[in-house]
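What follows is a single chain, given as structure tokens, in the form predicted on its own.
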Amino acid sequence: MKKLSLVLFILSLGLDVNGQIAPVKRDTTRRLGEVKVDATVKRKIENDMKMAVSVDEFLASSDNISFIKRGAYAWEPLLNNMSTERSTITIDGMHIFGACTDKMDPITSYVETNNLSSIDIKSGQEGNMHGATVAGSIDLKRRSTPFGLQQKVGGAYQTGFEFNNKQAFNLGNLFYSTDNFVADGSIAFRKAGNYYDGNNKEVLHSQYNKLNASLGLAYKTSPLSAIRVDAIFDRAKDVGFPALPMDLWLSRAIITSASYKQLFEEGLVKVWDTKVYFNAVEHYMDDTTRPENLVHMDMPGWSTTYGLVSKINLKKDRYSSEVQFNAYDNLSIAEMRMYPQDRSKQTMFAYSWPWVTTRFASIAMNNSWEISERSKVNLGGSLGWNYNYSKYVEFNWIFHPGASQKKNRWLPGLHASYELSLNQFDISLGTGFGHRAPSVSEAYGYYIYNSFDRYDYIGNPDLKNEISYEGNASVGFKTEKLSIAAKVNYFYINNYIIGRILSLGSPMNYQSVGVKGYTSLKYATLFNTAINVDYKILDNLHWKGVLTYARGKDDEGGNLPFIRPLSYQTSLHYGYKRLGLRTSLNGDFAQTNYSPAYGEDQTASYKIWNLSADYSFSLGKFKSVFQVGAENLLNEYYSTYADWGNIPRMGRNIFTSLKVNF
């Protein structure tokens, strides 16, 4: 057994992860032109094993993103092992806020892989271009067709089936491009039943049904300028969450924007891009499919956001810069309604989000100086203003008499880094400092039930800003066949917001064991590290792997919750002519640094073996790819540290997919 563990450890050194690589931004005002604001190209939205992945599955291939899972749908992304309150997640720079107090509708659930071109991930204060953050930012970039393509009309269609949960999916894209006009659209449909775990037992309430569609229209107003309008519609219904006492009846989102882009051939300013946007989200949770519940509950929520994002790119000699202005207005409403077995008799009503308005504005700047051919200095900062107003503040006064109905906060942020290239080595050192405001739930939440630790949570409008100090470093080595990269970051966070048991108040949910209030610890610390390796064994045989480790502690030396244990991924890819073969092994070591105070228990180690094969061929003039594979090939029964309520993961899953490009 010790030998097997040692072999697994050695195999687990590295995985080529492109999640943090930003794409080359296409210039939509010149035929096939490019504005190289970021210098590296992002790979396709697929992972090493599957070409038909969800957004969640793709993000999971990044070494600094993990997930809290409450079912098979809408996983909550954790950037640098921090919850979504500490990160900024946007779609093309647009701020969108979920409408579920239980965080069952992260922003990543409102897009599909076939309407995205890439995902830009920034760690720590490097992500403050889109607003105040501690963990960093995730920007989901929508697909945009250039003007004047040689092929005026084209697209792709992808279909497939996954046998474990009987998931059927259909994804389609279509574009039309001329010298002055572009139209592109996408549609995606997924429907899945309950999945089965490694013991071949059905996991009830794990089904889902999702429809997503998008449309973009662009018109070139001059040789150097263009306007564009975009819309995304997303609908999910009959979504089960086996880790929760209720499910999703219906969720809908409409995400719209209109933008103007101007290029400049001369002068310091190279690009000016401005966008106005509007989005609305509605989310209806209930327990009508849970007859075992003694008291029934509905939890509807609504979120509406108006916003503006405007940025300019500057370039002169060895200096380049990006300046961005963000502003938005959001209204978040969530209700809680309780019923006896006879649902016609309502016995309780409360606002779990009491009509909370958030207004935010920030100015951010990233600067880069190439000191020499081998070294570069990056320096950036942001200053944000955050305003909150609670319409029904009396809900907050029950636990915090006299608490502020209105609150203004200033949120500064700074970051700096130095990059050096020496022969085959790349080295970087960086630091950062930033503030974040409490989230709507942390400041204004009222009896938000957490089924993980079985406590009702109460917000506090007068919580202090979290203040983060960070340091980071990386070193890479590259030859013609071998690439090795190691990175590390450390966060020291003052006023760390977390829930603590209150002596005041009684539980409202009959399943609760008590009441917790959001409070500020004196400080908390987080440490993350990863080692990535990519080795070209032969021209058509590649090996990749990653090893990650994280540690989080509170001000008393106790463990923070949802910190990933030592984990690994390793994979082999073999290609011969039109055939591709892939195999991978991934897993976590046992979670020994768990936190009973926050509802965690120890989770065992696990290892998952996956296998897939794909074949490229032509259907007439259409290029096509067929893929078949198996996840969890050995049908292992397991649950991880991040599975809400220790719900088991999916057992063996055979999947197939066919993609046709035209």
Contents of the next structure:
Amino acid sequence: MKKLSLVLFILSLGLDVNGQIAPVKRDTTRRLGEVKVDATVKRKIENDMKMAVSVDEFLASSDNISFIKRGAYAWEPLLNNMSTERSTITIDGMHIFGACTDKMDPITSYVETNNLSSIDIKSGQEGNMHGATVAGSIDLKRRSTPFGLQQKVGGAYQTGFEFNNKQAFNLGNLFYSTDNFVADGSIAFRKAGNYYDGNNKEVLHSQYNKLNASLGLAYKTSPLSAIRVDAIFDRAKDVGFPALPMDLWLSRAIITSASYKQLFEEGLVKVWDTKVYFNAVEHYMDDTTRPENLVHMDMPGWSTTYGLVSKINLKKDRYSSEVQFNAYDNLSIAEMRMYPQDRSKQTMFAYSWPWVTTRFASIAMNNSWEISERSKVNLGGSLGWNYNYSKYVEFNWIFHPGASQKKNRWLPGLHASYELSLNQFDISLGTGFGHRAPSVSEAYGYYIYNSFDRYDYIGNPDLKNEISYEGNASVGFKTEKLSIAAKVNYFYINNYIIGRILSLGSPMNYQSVGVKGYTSLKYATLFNTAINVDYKILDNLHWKGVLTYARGKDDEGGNLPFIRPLSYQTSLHYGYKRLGLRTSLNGDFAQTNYSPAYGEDQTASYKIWNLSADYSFSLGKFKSVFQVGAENLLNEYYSTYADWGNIPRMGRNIFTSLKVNF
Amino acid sequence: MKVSILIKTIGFYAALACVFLGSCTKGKTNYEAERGEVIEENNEFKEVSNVVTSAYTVSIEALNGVLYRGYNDIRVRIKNTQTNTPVEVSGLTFLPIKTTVMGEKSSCPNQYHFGYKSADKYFSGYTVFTSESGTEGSWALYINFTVGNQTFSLIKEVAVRQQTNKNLNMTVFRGKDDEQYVIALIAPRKPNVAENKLVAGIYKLNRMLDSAAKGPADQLQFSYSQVERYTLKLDPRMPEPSMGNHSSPNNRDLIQDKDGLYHGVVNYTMTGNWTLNFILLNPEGKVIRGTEVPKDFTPGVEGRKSELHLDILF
Ligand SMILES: [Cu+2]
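Can you give me the structure for the form predicted together with its partner chain, which would complement the form predicted on its own we have just seen?
Whole complex next, starting from this chain.
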């Protein structure tokens, strides 16, 4: 049993020590599906409707993720209704920072579904293992094939076409696995034209074109240790952002890592996993496709990160623990060059990120004790050090004379929770406390144009740490057929960072109406709740429903922006032999608690009805699935509360896809 | 065999990383060079001209070895022609005089009595040339110096060139009090996208005292004087239409300091064309010249300038 649990543990970490204990493996692989990995929510990359989803579409099916959408591509994920500054988003624990001042490139845009195995979403301070956070963490877990699979070579190929925006995609992945060598490779192409809204009107500048490739090689250095090198290359080209005044000409990212993993059969320490990584992102925007623009601008950005992440897992009897050390160094550069109408005249230049270095190191620990068969206590903490350096601090001095060029911050975090299972009920209660440092834009941003509220934003290097106090609770009820789970969380955030109108200076970008400076509100509060219901009506007929509600207020009782109104997702799945039928309805109620002060207007309610059918068959000896379906079947014209500039969303979209496993 | 695969793999990734590291699609801006493109660094004093007599060699030095229209720091060195060693000079006066083709003579804001820097053995002062040499007239320097109790005089014609560094621009205007004024920028020579200390000299043309005086130097040396306790209100803006009358925060009006010059702060938010819009106030707070400019952001419209302004480019 002890051995079994060890293997389980190892499997859950993605590396399988096969060979000696092969017989146990098959057993545990099957069992793994049923085992809930501690406190993490691991999910297959698929949503209720589509088997060929984008990373964004997949995340959208999670009840604590919402999105700010600036177009059809690269949506900014909001966790617990908080923007990406407040969450840590990592790929296998690696920190990567986008190179776009306009947030065209959230980290989620640098991966593809066919190189991911799952996405770990942790809410609040539970997510501080990877670094200081307020909202929580999103870790994109890469696919890694175990050693010594019975099938030496395998893979999958997926292709499809979506009619609304003529998106064609081809995703392929291959693996090769022997007892001590594994290779994983994937490649993905997506190309889409402009989409059409519910009034069948073309939404200009909403096209995209993406290539993503990854390669991973692992070598078993001993029965209990292995090294692995990984690389992801991502290229997005000619991507339109209808809600922004410019598009993306080219964005490239290379994400590399080398890791060493050592397992221990005896003793307290079970796994030691260390990884060094390097990633570089380049991002070039383009406004030449927008002749209506008064000024031609070049806005390139670069972000380079080196890092180390090392963690050990400890386990003894009913105690288990995870200790993680993180360190990284990031350099973010963004330039802005404006061309006068008379091109022979001199150009105008400024840095929107004046060569900002961020160094971060943290040590984090999460402990859990199973007090009894029914109850468990989790206790964790982290201590981070954040250092910033602005090379051209004179830019920051224009608005903040004498602001510090170098800034050290200490970022503590703590969380505790108690879980109890009582018959059919699962109850948990938790609390947390944590600091976060301002982001590069919040601290050092310089005239970053925000096309949502049409203000130019100025950072403040001496902003105080944002301090979050949170409480959360959940109750679950489960029977053979029915499961209900309700979750609530509440954040009280001191020094909440947000842009406030400055009476100083005047805009630089001609579209903007004024200048806002990042300032700290005394506090802000955020409340999130979600109810999930699963019901097995028949063995082959399942119903699922999710209801979410959130409310965010500033220190004067005003509304915070980008808080999702009451929203729902409900779906029905019917399976008959090789045929699967799904239908779902999702929507938001009218946004009543909007924030005019932050550029929001009221957004009306909408509902979207989707339908799909899939059929599994064998193509020779290959298992295949074909799917056809329609999203927004009623061709509703709508935009959501978080659609930048109220751009309309996609109208009716018929999609098809074929997946072949070999 | 397997180890070799491993080594190859690591090698492959190392190569990949190297290729990527050194190859961004577009190069980053070299910011230091960016600013240097327009303004060449000229903070070295070089000889402009010299006068050699049998006894003394008088060498006139300015930054970059050139005299420009506008403000110039000037050094004068006097050496023994025979021994080529500095001479003990007890006093030196310096007066530039412009002569037009019609033969009219005039001077410009100028330090008449140069100060002596004993450590480096030279005389230093300043001159604000109000025009370039050319059709408007030619400039000559009238220098007197005293060695022992003997006074030597010399006149040297010099070329005054156009100032290409717009940050050292100057303007001559008639105020509402019917006096003629000169405002010349002195610093920053090489501004940054930053808070810049802005220094200007403000001078006033004195009414002719006595037209029947003896030599030209006797009256022309008093032709201009520094104005005292005035205020120069500042409103910097980018005139380019697409910049929509863009301005910057935290600027400070220029007020007179102990050195007699006017000091203030200008913030440039980006490189390019800027206009320093001024309003000159006398010690009583009365407007001598200058108009308020619109403060609104008006994209697509060229910014309106004050009737008293200087254009800057960096
Ligand atoms: Cu961008």
